[in-house]
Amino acid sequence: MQDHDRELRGHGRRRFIATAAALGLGSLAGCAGLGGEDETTTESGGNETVEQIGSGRSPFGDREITGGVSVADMPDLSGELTLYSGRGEALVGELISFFEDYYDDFTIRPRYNSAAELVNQIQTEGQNSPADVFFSVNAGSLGALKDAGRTQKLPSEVLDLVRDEFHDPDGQWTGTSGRARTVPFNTDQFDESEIPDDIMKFPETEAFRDNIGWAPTYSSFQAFITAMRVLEGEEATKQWLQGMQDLGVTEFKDEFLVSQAVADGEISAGFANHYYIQRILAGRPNAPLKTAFTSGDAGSIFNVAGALVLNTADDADLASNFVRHLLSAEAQDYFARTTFEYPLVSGVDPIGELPSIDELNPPEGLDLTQLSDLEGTVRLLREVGVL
């Protein structure tokens, strides 16, 4: 390994990428993770396996990256760094193990878990707690730790690899990869047309009346329904949410399933992020699987996966060196080509038939920080009877 690094060093960051597929990093299977997000294998009707993760499922094959920072061009890691991940290891393990072995003396030690189960352990550990670093699938479950008090400002020169509002105004924590919340619907039920703009139309839409699907248990869900109370207030979620359920909302375990059901032309329509669609689109191009997009509500929210230095970090130069790697010209397109999420770096562009970020229309006024409150969010959803 250790001429594969140093010849990976001398090309830079073009040989970084065209490697990436021999090391794994571009076509990872969709073995099952530990609670995570993004993480899971689903079976498609049959007994076919549907990978959800992975670019060996992408037709795009090898580009070039002109924009971003590449690996060769970053600090050197060296050292033992303890990864809290609630990103599964399927889904970034191949990531981690090449920063590890890319570096002669720096050592990960990653613990993976759901984001949720991984916030609860860091504030049960208090000042005890091993973590370095925690890798989040989600704003919620960062602001949620920098609300504990449990989180160290970021340097500069990790913060302004990306726009002000994919990471936190105080610089606590950095988004590293984005979704976009969206509407996939069968183009064989529904005209693009059809699909309304605006996400609380949803309820009284009658063409969805037990035709529709969502995954509530779902942490970007959960996520999407926060939004919803801070821009609309707690009795119109209410009243959304009872109204979906009167409509009769079919529910998922989570939303690749969601997406697969609408290709599969069992509901005609249904929530999910972005990149549920562009995966399946990858296996099945001729599905009659389209995304539509609301705008300026809490339908079309922009969230990220993201990271940040613990304020038990044995080293924080080291920790937030790491998080800076993830921003990386080479790490951004990985997530591009591997979950189909949009990279947050200038000059490395999403894969698929997508809008770019400044195409989409989040709503105005809304800062990822707000969308801590989940714990708010799980309440409503028992009191409506939806958890």
Given for the second form:
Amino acid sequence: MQDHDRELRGHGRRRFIATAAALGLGSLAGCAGLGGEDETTTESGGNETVEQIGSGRSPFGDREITGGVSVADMPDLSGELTLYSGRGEALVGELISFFEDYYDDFTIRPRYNSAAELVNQIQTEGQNSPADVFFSVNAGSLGALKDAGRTQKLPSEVLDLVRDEFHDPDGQWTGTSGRARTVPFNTDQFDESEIPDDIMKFPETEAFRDNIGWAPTYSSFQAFITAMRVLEGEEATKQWLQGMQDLGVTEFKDEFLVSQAVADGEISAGFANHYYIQRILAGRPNAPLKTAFTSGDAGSIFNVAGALVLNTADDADLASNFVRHLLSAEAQDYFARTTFEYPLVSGVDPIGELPSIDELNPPEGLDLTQLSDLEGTVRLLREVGVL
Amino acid sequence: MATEQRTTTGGGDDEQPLGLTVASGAVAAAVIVPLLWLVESALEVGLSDALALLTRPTTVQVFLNSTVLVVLVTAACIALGVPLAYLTVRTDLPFKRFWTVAVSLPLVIPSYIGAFTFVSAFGPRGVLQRLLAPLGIDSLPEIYGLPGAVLVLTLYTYPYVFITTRAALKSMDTTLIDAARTLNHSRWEAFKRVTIPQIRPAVAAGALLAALYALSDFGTPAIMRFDAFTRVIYVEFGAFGRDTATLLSLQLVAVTLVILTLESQIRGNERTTTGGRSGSVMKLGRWKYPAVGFAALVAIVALVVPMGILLTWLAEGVAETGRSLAFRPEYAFNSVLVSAATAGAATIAGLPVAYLAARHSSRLSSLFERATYIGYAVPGVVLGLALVFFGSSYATPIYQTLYLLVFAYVIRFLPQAIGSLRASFLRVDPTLPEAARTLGETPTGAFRHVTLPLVAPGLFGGAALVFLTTMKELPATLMLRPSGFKTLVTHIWSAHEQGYFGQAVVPALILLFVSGLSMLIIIRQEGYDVK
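Right, and the form predicted together with the partner chain of this protein, after the form predicted on its own?
The complete assembly is shown below, putting the previous chain first.
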């Protein structure tokens, strides 16, 4: 390892160098799926070194970059890029400015807003849209722009970095990090074994009566219900929703608030993406909050945050190379450490109190692009009076 | 719209000056034109779908919910705003100056911050509950739902009523009351027969702003888990049902028109008041303490609760992951820049509309004035999208520039400037500029040298009001700002959305401080009213 710049532990800001050598370390650690990447990257690193983005620390301990392709081995970025980001600045701002600072003549004009509002904005702007890349929190909003014919195909160098199930089959978008559906529960009120591992069993679980929460206007929740419609059918989904309402479910504005209410004991359990739990635990390590998973059903879908290149992009090469950078070892490590998401590039591990991506049991045969039919879900949610 | 009732205005020229009418019409058109996108977009939905959507039980329910919310908030705003205005103007309330400032200040707090902090303070397992837990109190009355939404919206919009009513009370001729009293009317009767008719237009104007605010606010009902109209629109946008959302927004515009009509009925006849003499002040006597208690309670609930919670968040520290949200002074500068530009632009655009409406009452002048209110009631996100379309299609050179952003703010907040200006024009005795004319001034000269100086306080007051509401605006800012341009509220939103509350505190405090300063201007300008 060419870690000439590395300081000793416990001293101010540690700077780790992620070089091609780190990639070798990742493979040694037994991570599959790197294939032929090793030889293309080991020698090309040259003198260029890339720091770990932000500090190496996470609230769950120190770590180094373990695998993936370094930024140093990706094509340089130069020029100006307008990025519409449906991911909040609090989460990805540091990553975005890292790339901007890393390249001398590369400028990013980021525009942060909710993913849905940006999709609406891009569609409203039509062919005059200044956006080059859309970076989003879920497959649904990416699919919506694809369906509207506003995307262009990503090159295979980008698509090949992640497993097939994490990018659009037609190559119009790629996932950049993963998010698992989970059940946050309060450990003062439940034992892990008491949480059903079948999502369809929840409405009939009396222990949850008037004591469980959800966020029905939240897009991840709607994606989860969309998955249920695909996997179980409309009728079963309708009954499930009805059952939950009869059980007495509390409504929240978003899933961060759901998870917080569970941590506070206001409710005993809820439905939320996995990282909200980690984010609360990062700030309050002693909170009586844990993550439960269901198995092989809509409650355990693994959705992605991802990116796409718009058909109005000024410089499509620059845009797709930028997306490629979001799949660099450094960016993937950043997602794991900072946003507590699942890295999608093999060899970069998740962090915190989480099972590895291979230990998750998402439903078989569910295509993420099927999750973009939110309209049907909203209609169903209305029919049963949830919305 | 029922405009016939409004017959008497201050005399002056009987025929409408053409130039003024054209200018006023142009402002109204500029406000309305981008909103035509709503109509176009809604037409794409198709009639049968549209009808199905609008008559769906949940839509009807949500419509009723919104109506109840608006009615209750408006009533509560009047119930708080009018007595407080009366106490601070017409009685010997101790520390009047202080209470005037204290009960005006809630206007500087954005309602979404109010809602979050109230939930944090009074929600289940909130700060208050935790404080009371040792005393064996383990649950508090439910804050969520209608009560919470009404409470928060009232606390942060009643100052509209307070401010407008105060101005009217200050400029009222109190000799009329004394006259009524000498005619053996009781205090209450004198109030009912003399004061109420005189302040009614001002109360109605303030209540209108509060009602339209309650109708268009998204944040508070969402946080309070109350199904108001704006929430359905939000859900539709979230499901990429843009056309449906705009259809619902049109329905919202229709409700706005109903409210505008109602307000013009209540506003009733207006007179030009030729500057008041207010000498007599009501002695509160033993009512002094309840009166102070009332003002103190309102100020404490509306100000101390959010400030306390904000400071708690600050004390809890800053999460490691929130580093990219480090505060930069330029955000405050940006906020002040766009807000000042908006205040100036809205005042200039408001002048012809307000002058025409105050001096030359006609169907047309009234139509122009009312038209400017529509942008105020459309939810920010809808107005934002309309201007995205307008800007990217027809005004590409200014799309995602500060010009379009300021234009959006003007559409949104013009009524506040117009309301204040109009009231000021009504207070200028029309014989004064006429006198100047007889002395050889041109109409423009008479306006510049006589009328304008007289309305200057109202002009600055209106501008300050626009300034501080622009400081707080969020949804249109998010959509229309130049990429990379950040203001205090976009920064607060970024931090808050991701749950990094601590990072939102410093910009929130700066926002409150700067807005507080502009509030002082609003209060100060009233000093001119009582010569």
